[in-house]
Structures are given as C-alpha cells and as structure tokens.
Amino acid sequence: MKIFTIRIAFFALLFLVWYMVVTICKIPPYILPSPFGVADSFYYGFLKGAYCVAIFSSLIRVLIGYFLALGLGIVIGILLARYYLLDITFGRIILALQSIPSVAWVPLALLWFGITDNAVIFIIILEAVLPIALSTKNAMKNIPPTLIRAAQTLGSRNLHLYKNVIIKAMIPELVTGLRLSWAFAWRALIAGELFISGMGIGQTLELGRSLADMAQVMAMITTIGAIGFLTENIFFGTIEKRVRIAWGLEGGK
C-alpha cells in the first residue's frame, strides 16, 4: 500500500510539473499539450470509437504475428539444440539478425507485401521469432544430462521423454523467452504500422503527427507504453513468477 501511494504521489507531481511548465512557459499545444489536452484526446478518441478500433486492430496484428513466430521459433530452437551443424551455421545467422532493428525490415516488407497488414505481420514475425528460438535452444541445452539419463533408466523414451521430461524442464526458461519475444513483437508492430495504411495505434500516431495534433501523438505514446507495460510486466511477469515458484526456482510468499 505504501509503494502504491508513493507511485500515485509521484505521477501526480509529474502531471503538476507538466501542467505548470506548459502554462507558465506558454508552450503551444502543437509542440507540447497540457495533461488536460491529452486527457481530452483520450476522451473524444474513445467516445467516438477511433481509439478503440485502433487498439483492437493493432492487437489483432500483433497476436497473429506473435503466435506464428512462437510456432516457428520453437521448432527452430529445437532443431538448433539437436543438430550441431545447424547451430554453428544457421544459428550464427540468427545471432546476427538480432542486431538488426525492426524498422530496418520495413522497406523489404513493403516491397514484398505492399502497404498491407501482411507487411506488418512479416516484420513482427522476423523480430519475435529470434528471441524465442534462442530461448528454446538454450532451454534444451541447459537441461541437466543426468535428468535425461535418469528418465531413460526408468523407461522413458521418445515422445514420452519429450512430453514428460524435456518439455517440462524447458518451461521456466521458455516462459522468459515468451516474455522477451512479446516485447520484440510489440515494438515491431508500432514500427511497421507507421508506414502502412489502415487503422492501428501506429497509424493513429502518424496521423496525429501529420495533423500537428500533439495531444493525439501523446495519447498514442501513452497507450503504447500502457499496453506494453500491462502485457510484458504484469501478464507475462505474473506467469513467469508462478512458473518459477512451481518449479522450485523461487520462493513463494
């Protein structure tokens, strides 16, 4: 309760300073709107439904790309962990691709798929598949060999071994990979949406810039941060903590 109160007081002070700076310095709203201007943008945006449609459209795109990336990334990670030759060749390419920012893929995606949702989904997959592939590979390689030998001694083989031993041993590190993959997918979504037509958070952000509506720009930036925080830190963070407690890697309260 004390931490919650401190956070509320901090944000209240932050908004007060923001309001005073805008008011005293007489900053034009097209450069920096007041907190009330951003609040009005939120109110009318949700009242008219434009922001709701934008958020819904963005979530559909990111979920499609994210789950496709998960399926592809887990398969790639298992193959990299199982086959050494693949790991020292294709695995090196994956490590190199991780250093490429999502916005660098935009020209390629636009040329291949045009100004469509497919271009954004393609960018999301490229960004999200890398962390989950590497997490899956590391999760498999970090399984203690004694655990696998003990299971084999007890008669566990083939599918039974994967289902009841290997996959379960991978889950704690795999959950961390899911969380990291989501963070990459969310950033890639916004980068892609800035350059395509249609409705979405990125498009709404770009529309605010083109209309010099800084209140709308700030509203969308706030929305991006809020959704990213809720999903990455609260949703995935809670799942990760519960898994670690269940697997005995962290003490429960």
The other form holds:
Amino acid sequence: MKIFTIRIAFFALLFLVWYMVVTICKIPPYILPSPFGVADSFYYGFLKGAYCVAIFSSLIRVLIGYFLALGLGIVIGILLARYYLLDITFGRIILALQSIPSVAWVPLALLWFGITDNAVIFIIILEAVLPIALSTKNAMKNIPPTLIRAAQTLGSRNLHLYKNVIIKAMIPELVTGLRLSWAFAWRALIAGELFISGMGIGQTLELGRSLADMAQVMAMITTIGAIGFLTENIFFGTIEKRVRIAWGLEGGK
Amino acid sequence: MDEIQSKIKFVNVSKSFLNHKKEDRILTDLNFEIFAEEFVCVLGPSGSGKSTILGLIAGFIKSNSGEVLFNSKPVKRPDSSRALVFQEYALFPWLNILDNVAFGLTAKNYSKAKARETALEYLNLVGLSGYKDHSVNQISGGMKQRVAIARALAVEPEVLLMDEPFGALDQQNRENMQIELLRLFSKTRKTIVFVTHSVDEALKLADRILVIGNKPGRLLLDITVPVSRPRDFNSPALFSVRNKILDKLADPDFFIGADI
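Right, the form predicted on its own is done; let's see the coordinates for the form predicted in complex with its partner chain.
Full complex below, order starting with the chain above.
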C-alpha cells in the first residue's frame, strides 16, 4: 500500500511539472501539449469512437499474425529439435533473423503485398515466429530424461506419455515463448501500421504527425505503451509466474 | 511358495557404450539369477555399471550381447511390471502428491476417481496420506522418496528396482527409510533389486548381495546374508559376510583387473 501511495505521488508530481513547463515556457501545442491537451485527445477520440476502432482493428491484425506465427513457430521448433541437419542449417538462419528489427522488413513487405493488412501480418509473422520456434526447440530438448524413464517404468507410453509427461514438461518454456512472441508481434504491428492504409493505432499515430496534432501522437504512444504493458506484463507475466510456481521452478506463496 | 520362481536372469550379458568414438565397456559377461520375493542388493563402487544393470532390467538399455530374461522372456521395453525408483526421485512437479502416485494407474486406464482412490491407499502405506494435496516442492527429500516408492508400488510391479534411492538423504533420514523399506518389503513381498555403493546398507537390507567389480563391471561375489532381520551388526555371521565383501572389494586383483 505504501508503494502504491508513492507511485501516485510520483505521477501527480510528473504531471504537475509537465503542466508547469508547458504553461510557463509557453510551448506551442504542436511541440508539446499540456497533460490536459492529451487528455482531451483521449476523451474525444474515445467519445467519437475513432480510437476504439483503431485499437480494435490493430488487435484483430496482431492476433491474426500472432496465432499464425504460433502455429508455424511450433512446427518449426519441433522440426529443429528432431532433425539435427535442419538445426545446423536453417536453425542458424533463425538466429540471424532475430537480430533484424521488424521495421527493416517493411520495404520488402510493401513491395510484396502493397500497403495492405497482409503486409503488416507478414511482418508480424516474421518477427513473432522466431521466439516461439526457439522456445519450442529448447523445451523439447530440455525434457528431463529421468522423468520420461520414470513414466515408462510406470507403464506410460505413446499417447499417454506425450499427453501427460512430454507436453507437460515443455509448458514452462513454451509459456515464455508465447510471451516473447507476443511482445515481438506487438512491436512489429506498430512498425508495420505506420506505413499502410486503413484503421489502426499505427495509422492514427502517423495521421497525428501529418496533421501536426501532437496530442494525438502522444495519446497513441500512451495507448501503445499501455496495451503492451497490460498484455506482456500483466496478462502473460502473471500466467508465466503461475506456471513457474506450479512447476516448482520458482518459490511461491 | 514351494518352488522357487526365477524372476530375472542375466545370461552372459555384456554392455558397452560409445564414448568419443571409443568403445567403453561397462559390463562384461554377467551371469546371475534373481528369484521371486528376494531382496537383492547390487553392491559396487561408483562407475561399476550398477545403474546400467537396473537399466537393462527396466528395459531402457539394451545389451550388446547376452540375454536379460524376465519371467524367462527377453526384456523388450520398459513397463510397469518392473517399476524403477530413482535417486533423484523423478516426481512430476506439475502434479500434486496424490496425482503423482496415481500417475501409473491412469496409464493403466483406471478412471480418475478409481486411480486416486487406489493412490490414496498407497500413500497411506508410506504414511503420507495427510500430504496428498501438497505440491512436490513443498515436501522434504525423504518424503519425496516415500512418494516415489508409493508411486512405484501403486502399479503393482512384480519387481521393484531401486537405484541408490537413499543416496541423496542425510544419515538419519536414510536409516529411517531403510527401516521403512524393510517394513514395506515384509508387507508386500515384492522382489526388490536395490543398487547401492554402501556395504553397510546392503548388509542391513539384502537377502543376497551381488558384488560388482569395476571397469568393466563384472560379478565378483554372490553371497547370501544368513541372518534374520532386524539385524544385529555385532553378530558373527554378519561380520563374516562383511569381511568377505570387503576382502573382495580390496582384492589387489580387483584393481589390477582394471586393464583386463
């Protein structure tokens, strides 16, 4: 409770300083609007529904890309874990791909797909497929062999062994992969949306720039941060923590 | 009970692993037999291939030559007739204590309720039914091993294989577990094959001790312990068995034998 109070006080102070700087130095709103300007932008954006539509369209886009990436990534991960030859060839490429920021794929995606949703989804898949593929591979390789042997001497085999031991042993690592993939997908979504037409958070951000509406730009940046934080840290973070405690990998309670 | 039934038989069994392209001989020309309701300790120094013997009986290691017979049939793959208890417990951390014990029963197509009901009986047998809802990381090492034993007994194996099961426990816990195991043995009359490197542990537990020599593992001594339980460590009979074993383990031939 004490931490909560400190946080509230900190943000109150931050907004106060921000407001004072803007008013005292007479900074024009297209350079830095006051906190009330940004609040206004949120208010009218949500009231008229433009921001709601933007958020909704972006979420649909990112979810499509994310789930396609998961399907593809899990298959790739399983193949990499099972076939050594594939791991030392294709597996290398995957590691290299990880160091390319999503925005570098934009020109390629635009040439292939035009300024459409497909271009963004393509970029999301490219980015999000890597962490889940690597997590799946590691999860498969790190199953403790004694657990499998113990299960076998208790009469477990085939489907029972897969369902109750192999997949269960993989879950903590997989959940980490799910979280990382989501974080990558979210960043790729925004990068891609800056360049395509239609509704979305990225497009609304870019529209704010072209209209010199800094309040809208800041409202969208806040939105990106807020949704990212809620999904990555609160949603996936909580699941990951619970799984790690349930699997005995972290102390809890 | 009149006729002694052979459970496990090793016929000229040899095993080697490939280690950096070099053949590493683990066991050589092993011949022995284990009978029903016998408590046999496999005793030997580290690296003598004791665990490999259990792996061969359990069925997840294949011999290079010779035959491992279980009920007179060659061992093909692991199954619940030969359940194994590991030194590192190998409990499933995502299941609670009761469901760990019920695990093997669900593999036998028991209904969930029936599996849990039976599992509870076995938890009771090791005195841990009060901990059935605990998670694996909430209980001590000794309790984990009792759960692992209950889990193995629950599938009603014909043979219970134990790979240095008390090796990770402190002295006090180890002694308690030995007493506990003897109690379970006299109650269930399972055939038990127990691997250990402790001479005193073997003397305390076994009806018969197979002493395995090092590099490559081979049978040095097959000796019956002719003393009834609970055993008095001051009894002359036990003393003489102990000396025979120590003699064999200290035999200079045994060390020279390392280069065959």
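Numbering follows the first chain given and starts at 1. C-alpha atoms forming the largest set that superposes within 1.5 Å between two forms make up the rigid core. Here the structure is a predicted model, which is why all the values come from computation and not from measurement.
With the core held fixed, the Cα of Ile171 is displaced between the two forms by less than 2 Å.
When two forms of a protein are overlaid on their rigid core, residues whose CA moves 2 Å or more are considered shifted, and Leu161 is one of them between the two forms.
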